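Below sits a lone chain in structure tokens, taken as the form predicted on its own.
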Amino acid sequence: MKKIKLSIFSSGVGSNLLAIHKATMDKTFPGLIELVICNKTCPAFELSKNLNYETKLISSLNSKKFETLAHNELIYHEIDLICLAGFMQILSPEFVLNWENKILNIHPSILPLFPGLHTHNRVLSKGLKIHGSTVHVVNDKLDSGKILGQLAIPVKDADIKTMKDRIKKYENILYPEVIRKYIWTFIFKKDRVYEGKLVSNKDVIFSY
């Protein structure tokens, strides 16, 4: 079957590249991993090449740039779809636009509920009872963009990290199958009946 070109953005611990990289493992799934990019050295840059996919490291300071650079990075791997992990950087306006459509991005909130940065803190000041994740399409405003899927879990305790693991567990399934999802609707346009894998129980929701 055909399969799209991905590159992976990060900057943490390559939580969700590992996952995504799982999820090209099935041979059902429409894309393969060709290029991840890291602005800084992290635990996913590292994952990135023992995992032997082709790994770049641009660390300037100028987002400009790491822009540059990037987007020509892009081009020489003919990439198809790039999918923002745990990258903390914001993108220009002029590179998304270059990009349109073809930025994704998971966000640790349940937007438009919490663009931005410190997430968890946010909901837990707030008194929340509900958090959780959104994968979106990436626009030239913050956490803006197209709503793609997005999960929910209930808020059980004030621990931050407790909280976080929480989700991130369930982010690393939501997000291939969004991607998977959207290059076959939206890359593809294929009108098909889509088999997701995902599974819902007392302690999350998905919605995608």
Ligand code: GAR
The other form holds:
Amino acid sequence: MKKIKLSIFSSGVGSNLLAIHKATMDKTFPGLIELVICNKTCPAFELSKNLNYETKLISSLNSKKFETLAHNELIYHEIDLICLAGFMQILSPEFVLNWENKILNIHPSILPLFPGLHTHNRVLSKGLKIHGSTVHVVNDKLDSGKILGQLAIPVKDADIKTMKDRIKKYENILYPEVIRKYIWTFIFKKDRVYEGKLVSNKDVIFSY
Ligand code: GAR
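Show the same protein again, this time as the form predicted in complex with glycinamide ribonucleotide rather than the form predicted on its own.
Zooming out: every chain and molecule, the one shown earlier first.
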């Protein structure tokens, strides 16, 4: 099976990088991680090196320079799809246009609610009873591209750390599945091969 070449961008802890890495171990997964780009030293950077991926540290303090260097790396490694996984830098419209429909992001809220930062605090302060996460295509506006998949969990208590960890645990299931489906339906264009899913239990609902 042809495998799509993935690049993961991260500034974070790396749980989604690890989840995607594990997914690629499955021989039916249609992608392979070819390149990891971090914009600062972070646990994801160390994790990526430990997993033996080609790992680049490119500071984004100068965002234009970051984008030029990242673009060159992506071209050099013949990357087909970029997955932002805890990447805390807004990409310019020019960069996004160059990689149109080739950048996915996971954002910790049920978009279009709560784009931007500090989603967990904002959900709690508004008293919402449901929170979640979204995988979407990146376009030139913040957190507003086509929605590909979402998860929802009940807000059980007011503890941000607990809620954040619960969401991440399920993000780590959702993101690889959505990447898998995106590759089949939008890159290989074989809708019938991979159907979307609605999965729910008392703790979580996934829809993709
Ligand atoms: C995830 O919860 C992801 O949704 C969020 O950062 C975390 C990264 O975790 N992304 C954003 O806030 C993007 N705006 P990880 O480093 O463990 O994958």
